[in-house]
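The chain below stands alone and is given as structure tokens, in the form predicted on its own.
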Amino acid sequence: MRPYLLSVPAVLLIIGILYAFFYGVYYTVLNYAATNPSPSFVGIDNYRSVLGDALFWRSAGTTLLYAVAATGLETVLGVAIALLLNRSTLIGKTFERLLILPLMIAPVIAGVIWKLMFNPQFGVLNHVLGLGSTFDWLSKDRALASTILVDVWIYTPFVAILVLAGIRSLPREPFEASDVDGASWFYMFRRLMLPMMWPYILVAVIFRFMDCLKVFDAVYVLTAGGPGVTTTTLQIGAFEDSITNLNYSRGSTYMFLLWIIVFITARYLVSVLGKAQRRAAGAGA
């Protein structure tokens, strides 16, 4: 077999991915909908319609708030848990094994579980916390915070495991030298461990921030974007246009605009990661 034939499956896969992507982009310049099965070219009308819709900008703001809050909380808690688990105690090893449990549950199932726990009538949270039957976790004022809480519960272990792997791969020599010099734990954490850990933390931030911008499943199960439009993210807006309203071109436009946002954000975060890796290499030298 000639060596170049080994790349054929990968090439076919890339062609399949690009074909679906550009076919979706092609939909954005048509007026394709269930009520219009013979679409025609409409230029940028769909972009004007979506960008001129106040609900799109509200959904974009909700998505950004969700991504920043969830990623920030998961990063802080994940780093704290990783530092605790880095100690080789029996309790630490036990929690390290239990930490992966939320990641083994599909977000849809996690959403169903938390929706039952949030129920003000028979949910376990109100009973345990003594909040009574009138405290509604999914009310208009609390729904977004509750969906962020569920995201934190599911994905904080992912950040913790990634950061813990980073901590255990750090070189020991700089810490041993600082210990001989009598440096405190906090000094070594701030001046040695944290600079060398930044690349690992940033990788976790990039993964989580990208995922949060595309959040759909758990939020839709918990609130379906409500009450009203309180928790309507860009993904839910695209779902409602494409599946609920059967306006395929407008839904594709939603998704393409979201892809542009994710692409620009990812490029920026990757450039920040590159700088952090160069600084970490200098700190560990």
Contents of the next structure:
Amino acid sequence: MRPYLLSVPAVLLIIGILYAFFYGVYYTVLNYAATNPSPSFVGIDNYRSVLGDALFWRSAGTTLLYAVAATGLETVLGVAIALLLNRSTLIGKTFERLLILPLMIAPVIAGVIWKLMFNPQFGVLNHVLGLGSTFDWLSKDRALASTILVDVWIYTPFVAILVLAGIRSLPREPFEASDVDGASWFYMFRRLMLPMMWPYILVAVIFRFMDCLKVFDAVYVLTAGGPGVTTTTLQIGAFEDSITNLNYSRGSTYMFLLWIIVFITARYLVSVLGKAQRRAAGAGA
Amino acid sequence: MNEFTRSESGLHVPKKKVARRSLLAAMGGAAAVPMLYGCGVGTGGGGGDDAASANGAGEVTGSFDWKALDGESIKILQTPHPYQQAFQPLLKEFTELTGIEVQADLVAEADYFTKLNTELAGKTGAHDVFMTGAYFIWQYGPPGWMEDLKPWIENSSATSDEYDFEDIYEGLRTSTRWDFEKGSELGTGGQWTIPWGFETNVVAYNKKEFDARGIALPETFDDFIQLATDLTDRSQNRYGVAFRGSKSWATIHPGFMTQFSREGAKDYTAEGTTYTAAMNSDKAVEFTKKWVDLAKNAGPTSWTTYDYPQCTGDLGNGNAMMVYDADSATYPKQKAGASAQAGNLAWYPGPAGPDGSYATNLWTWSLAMNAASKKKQAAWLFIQWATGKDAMNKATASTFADPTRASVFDGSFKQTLGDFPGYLETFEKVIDSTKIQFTPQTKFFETTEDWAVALQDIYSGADAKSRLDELAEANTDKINA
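What would you give as the form predicted together with the partner chain, now that the form predicted on its own is on the page?
Let's see the whole complex now, leading with the same chain.
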């Protein structure tokens, strides 16, 4: 067998991915919709239409707010939980195993569960918290915060597990030396652990931030983007154009613009990660 | 019995009776299919005359025979629903009758139309028959995703003499027929689906509670609002009336569109082929304000997430005193053991309009044939059986409410109704004025979801008049684009 034949599966896979991607991009310059099954070339009309739509910019703002808030909360909580679990107590080990449970639930199912719990008439939350039957978790003022809460519930364990794995891979010597020198726990955390942990934390941040920019399932189940357009994210906008309204070209334009946003953000965060890794390895930034 | 053979288009035709001219026509039709696809035109009727000629019904000749396709198999796409559940045990009877195996794939209702949209757009023909609603004809018909069933009904070789299509309520037959022309009324053009089960939108209420407190049923909308408000006691986790409020077109069509029509409001006015959105007319604005206030003062607290399962759930649990929604959606809650309030419920038509109108919006679950199906004759046999008298009569023995056939409704359904106070009287009161109250148009789902978003905005504090003006302007642009 020729060695280059070994690359055939990978090449085919890349062609398969790129074909679908570029076909989607091709749609963005057509006026393809169910009501127009014989599309024609329209140039940048779809881009002009989407970028000129106030809802697109509002959705972009909502998506960014969601991503920053959810990623920030998940990172802080994830690191805190990882530090707690790092102690090898029985409780720590038990929680370590329980922690993975939310991750085993599909986000769409988690959305359904939380929607039931949020229900003021029969939901458990208002009952347990003594909020009565008038406190609406999914009202206009609270819907975005409630959807972020669900995201935090599902994905904080992911950050915690990733960070915990990082903590356990750190060398013990610097900590033992600092301990002998009488350094406080907080000093060791700030001066030793955190700098060495940055690459792990950043990996978690990148994963979560990218995922949050693409958030759809749990939000759609909980609010469908409402009330009004309060929780409409870019993905929900794209879904409504492509699937509900069957306007494939406009939906593809929405998705391509989202891809550009995610791509640029990912490139930036990966470069930050590279610097952090070099710094953690002592190579200097 | 005739011998049957499979034609190039996948249909089974009798060997002996194919005339030379028919054979040539059939071959021409079969050859045209790939060309039509190449032009981006489906094999349904949406593509006009060329596409209509690709309809497979003309290839079926000879005498009708249920066993014509013995050994064949088809796939159907359904959503779990009382209608589907009532028919599931009967599928084996279809197989015994025809020799055709049926694989029924189920997708939850929340995701059903997403799945269906994607599949039909892909034109894979993975499912030969699918459940759908009448409004979907306006979206699926024009791109040619649905087979026109009229030629099948009219072909005595494909359809049993006993089928009796006219037995299906006229309003339902009309609602599933359209010519896709902007400004055209329903009832013209192809027969895109066959009505299978349907529902009128009326009020179900907790009779036990009403009787205990000596409450009379309100006849006007203002009295209805007052009663619902009086019945609301948040401290007891009890509220007056449940109706849908989620961000979906489905929020508009049941109670809202019914009462909207009764109050004399219209969604659009048409002048020739130009539509003007009228959901900001004086009557519409006044009604919308009242409807949203009703939701705030006497509706479920989390109204903007409410679909029919939450509404009927609250009625069954005793949290909601009334539900303004489909009669067949509340029907199962009265069945013994089905809910905490089973046996305590009753129905009435809801408030009449100022002129005494009981205009009621209609929803019909119906069966459609995928235009991309490669087993159209078998698919038609299934649709014919499922919407026929025998099977529908048997289905009404379980949870199949509101059969679409007058003979079944007047016969077996009335006998199984039992202790459902007011159900039959309500049905008979509104049935003559029950029809699709919307103006048919291809942007229905987009514009109607926008309507629901506007309701949510008003619920959240936006000014009703200016928000509806904004909606009407946007919808007028969209619908005439």
